[in-house]
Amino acid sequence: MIKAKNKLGLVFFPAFDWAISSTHPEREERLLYTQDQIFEEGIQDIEGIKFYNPIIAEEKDMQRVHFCVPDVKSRLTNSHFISVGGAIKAFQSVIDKEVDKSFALVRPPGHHAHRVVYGDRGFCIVNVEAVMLERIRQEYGPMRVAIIDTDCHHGDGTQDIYWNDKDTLFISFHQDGRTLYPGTGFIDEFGGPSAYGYNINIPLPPGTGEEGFLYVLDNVVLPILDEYQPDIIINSAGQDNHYTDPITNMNFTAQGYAELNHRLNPDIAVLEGGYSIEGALPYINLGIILAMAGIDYSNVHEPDYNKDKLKQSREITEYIKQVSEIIYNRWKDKENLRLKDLKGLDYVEKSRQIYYDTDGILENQVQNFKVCNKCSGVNTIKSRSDGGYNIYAITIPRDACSNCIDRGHKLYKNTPSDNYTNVYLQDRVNDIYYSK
């Protein structure tokens, strides 16, 4: 019989009653095939991984992370509630130490899903990560995590909820946004006044291929990680960078993904996006919990898998080359760089459009983030959506100062509610979430 050499755990949650479409690529069959498979090859038969039912999120996980317009209920469904707890369970048996490694294959996916909701964008609602992240945080205490996002789409949403947080160092490599959506993701989006330089996007561009996702992980990933010293790694583990995917336009391969992950060494991975259905999905998934348990994954190949084809060009290796020593040099020298750019700042402000183009809302939103020698500061963002809503939301951060939490609720209490459909406080510091 064999045995992993690290106890996984494993959550499956297929969301039978949720897609956005019978013919979208997002839906339940994504993981129905890697189901089938797993089956077929015995996974669950190898000694040492262990099969979890996931739990069910509660709302007030939700509100942590999320201020979900008007509320969380009208905007999610039990399928995201499971999807979200799936995740969640898989990091309490990490944390209490049932098993080494987990891997939750859930869906909807949710990177896409910044601090403000107001519909489904890039098939997400809720970020699962950052919501099951929480989660764990305020259950088990302070950690220093890093989240790795290896989806070909950039996670804009995770970026949008860490931006200005130093203990979640997230880094994410990704199809060049001027190529494929969300459109974001360079290498200037370096983090808020208070985590500047823990914020790192890696663009990498169209046909890429293992050479070149493997490179950036040894380059910059890797090194980075070894010097952030994180207590927990997740991967945000997108699969649609691979060379058959109906949307991307990347050469990535199951073998490669098990390389990376083997490399990477996360002590949880959650499914993201991955579109190829049967020609990609039940191969990549099965290397990764191969990788994960330590078992041997060399044989792990698509039926049409072709090296000599999907070799990576000359011109995409030099360019990754260069591209990943302007990014390592950003993050060493990311001190002097938030001096020069942050210097005599009392605030930051930042601007910008959201559409979600699933429900086809567009939004204008304004953040403002207070720049506080003692902690991260408060921040507020303002936002108007183009379905009638305007809302104020505050925010005080895990590690707020007394006079950040005070100025949170002064900030909550003044504002008056008539001015706004929704306003929203979010007091990461006492746990609790008020609405007016």
Second form
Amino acid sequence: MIKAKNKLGLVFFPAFDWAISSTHPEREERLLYTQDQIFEEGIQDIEGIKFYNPIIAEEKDMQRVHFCVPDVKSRLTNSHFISVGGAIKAFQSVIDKEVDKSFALVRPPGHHAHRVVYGDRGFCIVNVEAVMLERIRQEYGPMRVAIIDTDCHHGDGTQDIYWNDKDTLFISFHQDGRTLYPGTGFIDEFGGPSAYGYNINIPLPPGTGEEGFLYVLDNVVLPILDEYQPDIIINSAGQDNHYTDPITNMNFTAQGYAELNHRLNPDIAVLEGGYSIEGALPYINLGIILAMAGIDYSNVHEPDYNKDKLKQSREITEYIKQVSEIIYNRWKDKENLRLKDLKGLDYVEKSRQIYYDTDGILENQVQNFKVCNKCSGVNTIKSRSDGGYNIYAITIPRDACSNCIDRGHKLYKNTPSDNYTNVYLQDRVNDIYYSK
Amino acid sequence: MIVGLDMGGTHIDAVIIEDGKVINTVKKPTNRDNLFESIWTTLEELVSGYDKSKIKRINLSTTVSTNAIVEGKTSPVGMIIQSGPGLPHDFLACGDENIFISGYVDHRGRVVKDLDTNEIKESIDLFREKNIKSCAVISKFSTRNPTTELTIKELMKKDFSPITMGHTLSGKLNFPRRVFTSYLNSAVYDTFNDFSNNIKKSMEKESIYAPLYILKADGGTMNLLAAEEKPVETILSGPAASFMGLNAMLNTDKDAILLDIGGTTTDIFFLADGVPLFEPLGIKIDNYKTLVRAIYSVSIGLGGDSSIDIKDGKIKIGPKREGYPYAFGGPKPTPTDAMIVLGLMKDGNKEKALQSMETLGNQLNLSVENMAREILDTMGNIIKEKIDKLLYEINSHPVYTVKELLHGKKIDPKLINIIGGPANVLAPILEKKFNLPCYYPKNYHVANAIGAALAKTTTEITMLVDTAQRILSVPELEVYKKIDKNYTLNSARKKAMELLEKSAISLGAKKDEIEAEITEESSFNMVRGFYTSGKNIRIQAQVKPGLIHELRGDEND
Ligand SMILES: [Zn+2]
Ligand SMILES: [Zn+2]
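Let's compare: the form predicted alone is above, so bring in the form predicted together with its partner chain.
Everything in the complex follows now, all chains and molecules, and the chain you saw is the first one.
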């Protein structure tokens, strides 16, 4: 029998009885053929691969990351508590040293969910990785974490959540926002004042194939990780870069995904998007499982795989080289860039519009990041949705100094609730959530 | 009259049951060099003096196939394996010759790449050259589309027999297990068929015309004809015999723990609402994980004759048996010695038992009696710890729906049923440790044979309906049928029950004794583009193990 070189925990929870709607890409059938492939390959019988059920996440877990408007219960379904719970279980099994690595094959996905949640956008309501990670930090103490988002779409929600957090390096590579939802993820989205340079976007041209993805990995992601030295690497493992994916335009492959995971060597992977449910997911998931478990994956490929047909053009190759160089240099130069872009500011303000495509809600928000030389600083969000909500949300970050803790609480106390439909305070130092 | 016979590693038990009562029993040692001989002499002795024409059926639990596998006395097998892309395949090479051929079928059963018949011709030449007669043919996803296996068999059938096709053994998805199960089926085919021919001849000679059934590891039976075709299904039926015996003597419809405590081992089983728990995929034999359906049973090296040592000030019982208990002339102190010392057992040399407890007690500064009590208490602890661990594992088995995760069945035992030598001694101890009532029968000595005798025919099917491709399939029955594209879950249910019943009858079940049920079902909307292209319906159905009739009389406590 085959033996895994790395003990691997698998939380495989296809939620066969849950869908956004019956013909939505995020429907019951999504992981059916992946299950068939995993079962037929006999993954359950591989020594060193252990299957876990999800635990069920709690309301409190959501409140560490999100401001659900009006509250958690009215925005989430059981499937969200389970999807997040699956990821938490995966992380716990690694931290508790039951396994070396783990992969949470859960749905629905989460990387488009921002801090404020009015509803579903890009099939996401809660940010699975972020809720998982903050629960683990709460339970196990501080850790330095890198999240590598390998989904074809920009991980705009994860970017929003870790925008001002230097202890969570976020790197997303994705199809260029000028050509694909959600239309963000450009190079100059570089992080908040306390984490300038720790949010890295790598927009790639449509048609990028194995060569391009692996080039970016080797020449940008891995060198940055080498310098950042994270305690934990998380792969936000979307699978929609695949050449058969119906809603994107890339040329990535199952073999490429396996190779990427082998080289990236993540501690935890969490499934994100990927909607080529027959032609891609069964093979990509198999590839990721084998690569993470340290089992030979050289024989994993799609039935219709044709390397030559999927070869990216010379122009794309050249373009990616240039983009990679720019991004890596910006990382190296982030201190100077911070001084240049943010010197002397007391606070940084950021206003934007967020569209919830799945639920058709439009949100306008202004974020304010206070600059504090002792901590990451209190930050606030004023947000208004066309659904009639008008909220004010205050966050005291995990590393807040005593002044900032006081400042956050005062702000909450002094904000008259009749000016807003809802006022929230997220005190991460004391792990308390208030709302009025 | 029903005859039941259970062949174990050391001895054979046989019983005659009439009107629910055991009217005769025989126990004989097993002659490992001639299993047929052992069975036949036991049967002859059992039925001599009885009217043979009144025997309605004979149920046998035999180790013929098991022994052949464990002792490596199997036929050489030529394997043809189509493994396609995926896992590396070297580990599947279990035959004497293993040919990995090209071609591939995908998860929907579409032939992505055809097989190359030249490769088959080369395989045929090689097998003939090596004088191999038995073959097995397995392709990945053959349950979804058996064409490859059928084509290859067609090409080979004039030169080889048996040729086991993977899809005929189980409809479950697990390619490595399908390969190993197919291998084993061909490997034990000759051994089992020799045995069955001998039995048939001898029965004819003795004018016994009762139908003969063979016990399977799932606690049910199949007729001899079916066993000849799929002898792999006859492996490891021993635990199933004792499980059925336990059920015959102590019936319950609750969640329960079942224990068979013997001389060397303790076998552990579980019931969920009175229905046995099964191995999720199949039983493991030797180093082979198979798709042979089996009752979930775990054996631990702990029994009345387990040898006892003191290690680091702690009592260590088992897992080995090093001979008879000390009181019966054996080399080591055992739990049996402890029971003799405490007056819980009458047999054996009490002097020697006392001696053995004294030797142990001296090391722990315990009196002879206290030493003996500590030993029995430790036995109880070992069993409790193991069962707690198993229950945790069972209750955390993977589930795939929100409903099951939130509201799925968890096993919560309400009682313990025990058979075996030390049952009456351990029952009060376990009762305290588990805080559950423990029951044991007065007479357990032929429980296995009773279990074999009363076991009904069982079977299981796996159905997949793909209305986009307009196919209904039940691989283990070799059913691949064209259906209407409006086929519904309801029609699938009906069809599954109908096919299940038919299958049970062909395995020897009587129509009125069949209790068929659907154990799992799901129906998925298949959407391509923005439109529903069809339904993907999956059904698992079974005839679960059960007793031909209840046991009456003084066997029950
Ligand atoms: Zn995506
Ligand atoms: Zn501060």
